[in-house]
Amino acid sequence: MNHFQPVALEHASRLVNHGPTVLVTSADGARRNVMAAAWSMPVEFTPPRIAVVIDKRTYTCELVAASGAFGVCLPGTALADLTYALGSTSGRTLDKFERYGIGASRGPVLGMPLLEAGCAAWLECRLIREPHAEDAYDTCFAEVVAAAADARIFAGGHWSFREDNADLQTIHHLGGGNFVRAGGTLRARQL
């Protein structure tokens, strides 16, 4: 019996979706902002590098493209319903930072605001200007500068999701407010 049906081109990306969900921060001088983003991946090792898609149209693309950085925190579960909503919410018109209530602290090195409670890492991001693709494509391509993790939860180079570190585990978006967690993690034997 084939269980394999067709999926809608709009869904598909879904299929390979799994990475953490991610809270993008960005500031220009007084002004800041803080949404949430479902794609985000490594792309080189040495430098560190990263890409993050971000709508060209949003409060943070401007920010980001005015001041040249970023930060990417990954919150954990107990962020859900925080992350849902500043998903949901438009910065241009709201400091999201007082709205919800959110400590941010400054970047060591490009001084980016960045989320520590709640949130299993952060990571400080300068921005790495491709004019021939900045009008084209909503992926921003960075270097990240600095970098830090909950140690209860990622510690010597490794994730470790544990039952006791359930509210730090990275959440991954499924679509319409959906997330899951990480955790139940599979240990690979040497065939």
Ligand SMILES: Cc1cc2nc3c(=O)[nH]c(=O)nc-3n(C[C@H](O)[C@H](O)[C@H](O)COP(=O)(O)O)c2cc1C
Contents of the next structure:
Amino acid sequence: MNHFQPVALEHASRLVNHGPTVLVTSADGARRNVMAAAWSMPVEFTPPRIAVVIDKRTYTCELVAASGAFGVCLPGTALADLTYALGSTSGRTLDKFERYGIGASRGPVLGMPLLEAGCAAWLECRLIREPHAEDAYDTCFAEVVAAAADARIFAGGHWSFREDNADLQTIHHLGGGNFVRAGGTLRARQL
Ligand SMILES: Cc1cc2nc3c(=O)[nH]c(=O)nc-3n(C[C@H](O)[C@H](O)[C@H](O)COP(=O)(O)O)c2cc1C
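Can you now output the form predicted together with the ligand? The one shown was the form predicted on its own.
Let's see the whole complex now, leading with the same chain.
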């Protein structure tokens, strides 16, 4: 059963607020790809905008530049091995969807490939072209045009990390294939 529900765009920044490692999906015509990215963050509330660092040498960068769009999917702990593999291989030499048996649906607005099985959420993003910055930086700015999340872990605009949804909890890269998962939540008290 699929538990994904649309996320209101005003809440989209919360999906990446805590710095999850993400899977960046891309497509241009018949070409498609997916890679891991540890560096992503919200940058604007309205319209919702995010930034993701996509190395210029990646196949992902080539496809994103060609189509002007990408997807951002948040893998849960159950996908840690897959995430590392997707960040250690290039789509220039293999179709990672076929190689790793990844199923993807098409984004509702831009048609980007989106992963749901094992993921906590996704955002479909339109690239904001910044010609003066593109030569100097690998940071890609984008507007979020659609978002959805698994209601077992993100609902009503809020994350809920619990023992019963550990498999869906987001992962955060420490380096060298080591991750920490979100889940040790604590609530700040008023001082
Ligand atoms: C956990 C993890 C996090 C990564 N984070 C980033 C990142 O934030 N930005 C980036 O450009 N590459 C990052 N990489 C490296 C890319 O995923 C890697 O270069 C990938 O092979 C590119 O694939 P592609 O050529 O198919 O696009 C990361 C790799 C791993 C394993």
